[in-house]
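This document starts with one chain, in the form predicted alone, laid out as structure tokens.
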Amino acid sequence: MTEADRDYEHYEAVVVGAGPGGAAAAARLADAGVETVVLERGVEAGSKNVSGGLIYAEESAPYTIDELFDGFRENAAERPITEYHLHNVSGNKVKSFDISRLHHHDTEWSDAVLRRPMDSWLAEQVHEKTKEVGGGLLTDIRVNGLLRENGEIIGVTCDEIDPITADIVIAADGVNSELARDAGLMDWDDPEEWFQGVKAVVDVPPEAINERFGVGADEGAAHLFSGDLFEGVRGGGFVYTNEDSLSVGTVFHLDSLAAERAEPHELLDALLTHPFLAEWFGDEYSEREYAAKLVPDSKKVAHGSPHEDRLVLVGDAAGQMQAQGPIIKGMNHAVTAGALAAEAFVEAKNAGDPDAAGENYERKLRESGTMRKLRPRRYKAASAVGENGVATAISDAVLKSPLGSLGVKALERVGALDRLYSSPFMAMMVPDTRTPYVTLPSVIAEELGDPVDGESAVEPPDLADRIGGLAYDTDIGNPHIELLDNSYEASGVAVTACPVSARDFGGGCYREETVKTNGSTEQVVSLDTQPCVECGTCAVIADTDWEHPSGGKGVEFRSG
């Protein structure tokens, strides 16, 4: 034991973050008798977390969450997802495909979840397990960095408590992981590597969900949307059925969102108010919560070697979020990674070489097939050919021509479109261009879709009301974001890309202002962290110094 180990409280394992990845790691460690402490930044596990969201149990995965936690599906999930549909939209015309075959591929089950109730239930189980081995779960603790000795990572530092040393540190602290950045394993340099998700949770009674979606009490449906709904931004929308609510949201490539200067809340409203969705909401629209988060694009950022010294990364902190066409999986990969990280440490410890845990973990990610799912070789080959301006311009031009229209109709006559949309092989090859997200769906809907009669009566809350409906505990005098360059050239895109900001709106995080200095006029950006939802968008697209608020401070999601 080193001098630092003697000076600070020591645990065999420290897990940072009590989401599904952290919970899986802590449970697996505790089951093996490893003294484990879990540190959670929120007032309760899940209060800082947002997901679409569906959680999967894959047949090929070495771990599933229901295997690690008895009673998970009965106590922590919303509805089993038994139907899966993809809708291509062009104006008021919609062409739908049943892609349940793709959804069921390699799937034991899939459930809709809300993160606050799910994560808080997991945390109860984790606390009981870790208490039995001399640890436990602590909330309201922000881990702000890595503790080092002689340049090597030996533990963590926190805002609220003294540093803690450990034989292994498992960073499950999400997409905005300060530990991953501190170790130099992840960065926020390129908007092309990230998605931004924005979501509304909408109240709908259980019996109304059953009737309007044509499902039973123990069934649910998932619906995806693409086409011309979203101002040409690459991405799409979703609707998932919960027990007594709907999760309705949008997910867009961050670079496209920024380039188009599109405003996330308006793109969400375009989905909410489309007449195709009107019958699902009924006569009274009641929005329970508005939320947002960044999502890593695993095809580009899933770390092949997510460890350094005693630190290992799991889940979003390691870029382990699979978003490939209609395949959107993240929480299940976090569960697998967390359990594999714990397994790697236990094996290394039992072999008398705990420092080998990181290498063991990397090997297990590879040998389990997890990395092949996160970074599919087919995508790498397809993107090398198709992800460039020339290829996109040519493919879009052909699709929009009479030849493209004829081709789409011909594919439909022989049933090829159904097969393509339901193919796991093709899903792994979808390029990140306008063509599959905007152009092709629009052409399909225009040529093959049925018109939707009527208009939507949905009136979503305005941005001010959405912000006002969120719960905050502001860390007065200690802002977690510093705007380093307030010029419009450096940071102006945050005004539109931030989910709680907008042009000509004075109540969000970022605002445009015109100031006069020494007789000249300059357009600048101002910042107010009060309404921040801590998504991290501005850390990628603006010139900021971004960190999490202190433990228990900032936004608190009730649904997530």
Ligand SMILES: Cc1cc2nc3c(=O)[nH]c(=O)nc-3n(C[C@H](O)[C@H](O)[C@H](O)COP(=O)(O)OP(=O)(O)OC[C@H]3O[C@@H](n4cnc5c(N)ncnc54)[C@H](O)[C@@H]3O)c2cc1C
Given for the second form:
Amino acid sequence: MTEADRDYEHYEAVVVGAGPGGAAAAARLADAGVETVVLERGVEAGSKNVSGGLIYAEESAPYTIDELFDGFRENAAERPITEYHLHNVSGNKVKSFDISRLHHHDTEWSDAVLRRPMDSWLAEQVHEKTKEVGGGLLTDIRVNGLLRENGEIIGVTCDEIDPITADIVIAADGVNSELARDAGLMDWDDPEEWFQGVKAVVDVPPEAINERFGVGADEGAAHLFSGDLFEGVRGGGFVYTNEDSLSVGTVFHLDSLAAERAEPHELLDALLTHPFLAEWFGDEYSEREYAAKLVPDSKKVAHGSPHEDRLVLVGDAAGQMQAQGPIIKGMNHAVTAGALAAEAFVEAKNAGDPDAAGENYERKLRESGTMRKLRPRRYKAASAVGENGVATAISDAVLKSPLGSLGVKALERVGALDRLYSSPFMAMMVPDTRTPYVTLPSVIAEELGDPVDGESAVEPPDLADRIGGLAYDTDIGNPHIELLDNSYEASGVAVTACPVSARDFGGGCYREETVKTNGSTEQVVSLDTQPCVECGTCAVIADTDWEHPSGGKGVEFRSG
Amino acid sequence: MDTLTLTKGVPDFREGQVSFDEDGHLERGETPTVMNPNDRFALQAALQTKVRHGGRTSVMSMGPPGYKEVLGEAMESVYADDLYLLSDREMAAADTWATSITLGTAIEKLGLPDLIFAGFKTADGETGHTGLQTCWCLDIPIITHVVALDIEPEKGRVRAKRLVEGDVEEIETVEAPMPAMIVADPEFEPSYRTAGERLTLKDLRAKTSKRGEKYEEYLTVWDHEALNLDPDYIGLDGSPTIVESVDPIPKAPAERDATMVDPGDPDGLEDVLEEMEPFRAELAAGGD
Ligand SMILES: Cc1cc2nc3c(=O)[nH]c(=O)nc-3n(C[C@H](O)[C@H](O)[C@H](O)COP(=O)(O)OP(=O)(O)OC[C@H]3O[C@@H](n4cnc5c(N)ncnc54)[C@H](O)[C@@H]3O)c2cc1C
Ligand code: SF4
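Please supply the corresponding structure for the form predicted in complex with this ligand (the preceding block corresponds to the form predicted alone).
Complete assembly follows, chain above in first position.
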């Protein structure tokens, strides 16, 4: 025990964040009798969180959420996903493929979830378990940094309570982890390393879901969309069935979104209003919630050695979010990593060397095969070709030419396209270029797709109404984001890329302004954090000093 | 650290709840009874003490049987171990003096706790006497206008930050031996700076909501016989105060007129600018 440990409040373990990663870590620690306190910044666990989302239980994973939490599927999840389709879109033409095989590959089960109900249920279980061993779970507490002594990490500091020291600090604080950044393990610099996810939860009665999707009461469907729907921005859309709602969203490469100056809410609307989806919503479109969040791309950022002193990173905080082609796997890996980190600490402690926890954890990530899924070695080889601009231009040109169209038709005749879309191996290798996201799907739809008749009557709410529908507890006079450089060059792209801002919209976070100084005019941006949904986008693409709001402050998602 | 919080019921003076007769007199029968709003701060101080130091937390009130709901309300807002209501006909219509005698006797029967918490004056009487007089009966010190507390149970001392003359700008720290009475100011802010305290608080909150539903199980009612009090010294007979009459306070006349201007109406806005013109001249002239 160091000097500092004696002065400060001490727990054996501090877990920061009560998402799936933090919940798994805390449960596993408590089960092993480790005195654990969990600190979560939301008013309730889940109130800050957004995912698509389908949570997977992989056959090959060392841990699954239902193993750690009895009754998870009955109490915290929506519908099990029993069928999976991919739709290539070109205008009103759609060519669909059944990719259930890809979905079921290595999958024990997979359920649709909404994060507020899911995470808050998990948090209750975690609180009960950790209370048994002298700890517990606290909400409304934002950890704002690492506590160091003689340069070594020994605990955390918080906005609301005094510093806490611990033998292990598990940072499960999600994407834009302030702790990972504080430790120098992650930076928020490169838009190419991130996706931005935007999502609407839409009310649809359970019977209507069963009927419109052709599923039973305890079945569910997933649908993915790619092609020319999204103004050439690289990414895709999804529709997942919940108990009595649909999760409809988009996930785009952040660099592409920024480069195209695309408006995320408009891209979501392009999906929502496509005639193919019209009948799913029925006559009355009723949007329950609009939300957004960044998603790290594990292929580029999953940290090979996510620990430092007594700190370990798990889940999104360590970049452990796998985009397996169209299938997104973040929650399951967060669960695995959280449990492995806990296991690593327990082993190190039992061996009388708690400081070895970080090394143990790194080894477990490797030996369990988790690292290989997150950062496939072959991806590096594939991307060397895929991300090369010239190669893209050539393959795009070939695909769009009569030759390409012929090729696509030929592939279809021999069933090669079906096989291609169902191959987990191919999905893992998809390069981050326009070709797989936009060009190929559009060509496929153009050549092989059937036109969808009719117009969609769906009128999504505008941004003002979407913001108006969210609950906020604003920390007045204490904005959590500071614009460091307000020039248009440095931060202007936030006006479009921020999911609650838009050109010519005064009610969002970022606004474009023209100021006149000494006869010359200058274009600048201004920031109002009140409508912020804390997605993290402007931490990466604008010049800001970006923090999360204090505990309980800021936006509160009800569905997530 | 055992504590007792004193609370009472008052008419619910909020708009829509309170009713007055034609002469402007309060209609008690028509107006619901709620906990004296200032007592909430006393309860928060008691809760903070329980979270930090543990021990028993009791709440007491003197009044008609209907006040038991006020005790239920207290139970809903903080965890209380037990509730006491001092109530019978002989105690009715007591002034602050008779009330203090009754409360003091009941507290002695209960056993003097380490700290007694009270709210800063009641919303109906507004005298602020009851706490002081009760302390006089019990012969214990009192600290009023308290905004923060620091208790050292092992030394038997309490240190309090209090507002001097009720002024937020001027704060003094005073110390008193326990047992003592603490009168919490509306500016009292409970503070929980450790994870351990917050976990205890969370635990108590979870239990409190369950107890609130069946608060009557934790309630003890004492009448004057239980307290062994002579009816001549309590209630109306024991009250030296004579209320001659109650005059309604006339409504203050509005000093300012307001004119509504439609922000979309340029003429209206023009008028506003014109009205403001003299001030601009003043500003330009260097006035402040
Ligand atoms: C639109 C979208 C769709 C997605 N779809 C899927 C999908 O279908 N399947 C899938 O598996 N994944 C999906 N993901 C990714 C998935 O949501 C994440 O990978 C997953 O949530 C990561 O879990 P985590 O526990 O690491 O972090 P999170 O779930 O983000 O939890 C972090 C927690 O830490 C808290 N926190 C953060 N900072 C602090 C602080 N300083 N102090 C205290 N607490 C703090 C947060 O409030 C939060 O509760 C999607 C993401 C998005 C945005
Ligand atoms: S201000 Fe930044 S963090 Fe907030 S919603 Fe906009 S882009 Fe996201």
